[in-house]
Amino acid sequence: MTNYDILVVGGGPGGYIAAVTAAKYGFSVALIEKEPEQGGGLGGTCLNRGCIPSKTWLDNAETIERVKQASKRGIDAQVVNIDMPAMVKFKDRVVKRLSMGVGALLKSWNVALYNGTAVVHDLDNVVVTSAKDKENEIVLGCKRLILATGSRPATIPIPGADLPQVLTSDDIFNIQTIPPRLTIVGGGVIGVEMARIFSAFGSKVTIVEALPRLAPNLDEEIADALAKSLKSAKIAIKTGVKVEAIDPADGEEVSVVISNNGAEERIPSDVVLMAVGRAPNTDAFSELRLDMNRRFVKVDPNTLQTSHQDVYAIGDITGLSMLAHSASMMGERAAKVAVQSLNGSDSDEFYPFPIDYASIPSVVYGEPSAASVGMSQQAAEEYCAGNSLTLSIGRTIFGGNGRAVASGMGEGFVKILVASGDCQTRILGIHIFGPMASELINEASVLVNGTADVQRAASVVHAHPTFGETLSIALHDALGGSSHQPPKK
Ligand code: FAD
Ligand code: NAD
């Protein structure tokens, strides 16, 4: 058997960052991933088949769109014509090059990486199993142990879920042929995102949504002009309705039964996408019998220590944030603990400040993009009213943004909810829908995070004509009004 300092179960964006976190501080560290045995590499679902494969391709998507419109700028471009084999190869590319960046990284810091699936049956009993040589297992052992397993498409049991048109995110970005019809069940972060890729791809797309709105995490009005600008560019949406059954039909296609008002639907579909959440894996360690919370691994939110003491859970299988960022965020947390833990260091650098996951920015990828940190409106409203605060929304709209404007990308606005009444002034959240929202959502994290004086901040020169200008006008606009609009109304 050999021992670590510390192991980490996952090579995804929580354990690669775990694993080089704790390397840092010098401590023996190794990372099991079962991944590069099954045609994948180092970066987790994120890498392999989701954030990156899927903004290959939204990338692909607005170059299309932008093509498509390049004839009202004066360019006469040729007819679009697309390659899937070809897209599914350059994503295949873009992967593995970042997947050998990860691997680079861990063995720039000594992690020493062991590729197989990896089943704990207790700190001194880690057993690694590859599948090339299923004989010889490997038994490793470790002081603190970092669970980062991750999670995978969530199904729902109605009938049909297995006929073969039917796929998950784990499938898609294989596809070698654009369906015809492509119908989504479920209306949140993935099914919006796919819809506007097969949309531009020229697929005729469905999204069928339970909820009675899309992308119901996000801000209402941010989620209303969502939805308003998918249905602009002819993505059919179904809100409020239940799935009874995928139906075989007759040749290559199915039929998406839904119940509309008690009504039956049928929607012909030559593919469908389930797009229905994600489902923690858990199995690897169950024999470690962690307290759960419903299936995810209950962790102190702070500290990420599980009801074992020296057993870390992040990422994904927490629940907490389903997002790469605060995957490596847990990872950089829990790897600091466990390295205090095993040093006695009470230095700053590891004080396990509490972490506030309400203001960890999301975004709902596109064109526009959706991008949100802090509060939602009715939130802060709530807030607000509850702590005697004043709350003063600043707005403004991208069709005002020179930049914007001239890239013809004038749809969309940027509102900032600014609290104030116990003498400070605070701003609890901004919300973005818009062009270059995913980057414009960054400085928005800073002033939502940051303890900077609110009136500094506005006073911040932005340069022009950016995108940007309009966070600035939008905080100004908050604050009493903007030189750059109309008086508030
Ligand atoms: P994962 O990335 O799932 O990594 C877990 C790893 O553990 C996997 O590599 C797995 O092979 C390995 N593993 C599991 N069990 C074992 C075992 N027993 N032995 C060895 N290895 C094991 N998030 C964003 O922030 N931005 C986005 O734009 C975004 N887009 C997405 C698009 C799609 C289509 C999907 C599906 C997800 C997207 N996400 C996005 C979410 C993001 O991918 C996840 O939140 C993130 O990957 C979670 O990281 P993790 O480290 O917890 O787990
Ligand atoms: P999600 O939770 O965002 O959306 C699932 C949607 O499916 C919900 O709106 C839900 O109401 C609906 N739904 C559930 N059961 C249904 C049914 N039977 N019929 C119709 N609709 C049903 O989950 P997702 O879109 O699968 O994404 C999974 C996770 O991956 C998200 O939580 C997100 O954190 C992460 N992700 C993030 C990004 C990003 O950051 N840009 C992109 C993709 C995925």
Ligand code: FAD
Given for the second form:
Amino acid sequence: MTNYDILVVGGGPGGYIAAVTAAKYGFSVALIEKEPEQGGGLGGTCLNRGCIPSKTWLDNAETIERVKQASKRGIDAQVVNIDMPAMVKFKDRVVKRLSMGVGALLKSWNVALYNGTAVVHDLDNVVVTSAKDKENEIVLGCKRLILATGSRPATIPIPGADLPQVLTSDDIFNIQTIPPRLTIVGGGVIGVEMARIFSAFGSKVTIVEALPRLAPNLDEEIADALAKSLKSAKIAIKTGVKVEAIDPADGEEVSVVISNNGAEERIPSDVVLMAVGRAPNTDAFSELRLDMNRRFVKVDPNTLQTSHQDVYAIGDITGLSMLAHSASMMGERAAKVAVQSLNGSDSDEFYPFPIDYASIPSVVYGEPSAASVGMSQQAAEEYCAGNSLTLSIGRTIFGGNGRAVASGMGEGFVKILVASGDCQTRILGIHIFGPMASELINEASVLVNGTADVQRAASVVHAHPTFGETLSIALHDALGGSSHQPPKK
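After the form predicted together with the ligand, can we look at the form predicted on its own?
Below you will find a single chain and nothing else.
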């Protein structure tokens, strides 16, 4: 058995950051990650079957749309021909390059890498089994354990869910042909992004969502704008419906059977994408019998410590925030807390600030994209009413932004929620629907995390012409009016 100070199970965006952070302080660190044959790969789901593949294809989709619109800009564009196998190969090259980069990073910090499936019996008995050598198990031990096992696509228990035409996000990035008709079950982030992609590729796309609206975690106004944009792209949307079954039909076709207040409808489909959320991977450490919060591992939200004092859990398995960048933040924090405990220190010098989960941004990518950080408008209204504060809402549209109009991307708006009272002014939330929202939300996150002086933030000069000017204009609008806009009614 080989022993380490800190052992990390899972090499996704949380796990590898945890491993590197711990190694920076001179401790012996090992990381276990499943091999591709086992559904793994350095970088985790995000890099191999999620964020990176989807953004690669979204960029392809946006390129196609720009070519189609090029004639409006005086460019005689050629006919678009899509080579799906070539797109898959390009995606694979992107994934391989970034995954190799993670491997090189781990090696540079002397993190020992073990490829295989882990089973944690206890901290002195972590068994690793390789897909390539199942007969020779490796047994590892550690003083501190960080669990970063991530999540997998969830499914719904309906007849036909196991048909070969039904894919998950793990499967669809290897599809070799463009389905003429694609039905997506689930209108969350994954469903919406895949709808954008395959609609641009030429599929007739239908989204079915059980809840009353798409992207229910977004601010309602942003979600409504997103739905309107998808409909303008000829994407059919059916909300408030229940998927009853997926029935085989003639040839390779299937029918997605949905019901709405007792009325049944059948949607003919060539491929069905199951995008109904994700389930945490907890099987590897079930023998530890950690305290759980329903399906998720219960942790201290600031230290990420579990009910076992020497075990930490991060990322999707905690349910605190199922985003790649959240996992990285948690990974860094858990590693620092583990390092402190090994040093016998109770000081918080390694992590002077608590984790502010409210200032973690979320993005629905595409063109236009949607991004939010902080409270929704409804939550802000309730917060201000309960705390005797005044809520001001600043707005601006991309249709008045020089860079956006020049780029042919004038759709969308920025909304900033500002609370004032008790001699203080605070930004509660920022919501963006429009071009470059995924980039603008990073500046917005700084403003929402509670450390920014609102008046000083409004005085920051933005370069012109840039998309980022919209943040400044909306902030001025919330504080009494912007010189770039007509007076508020």
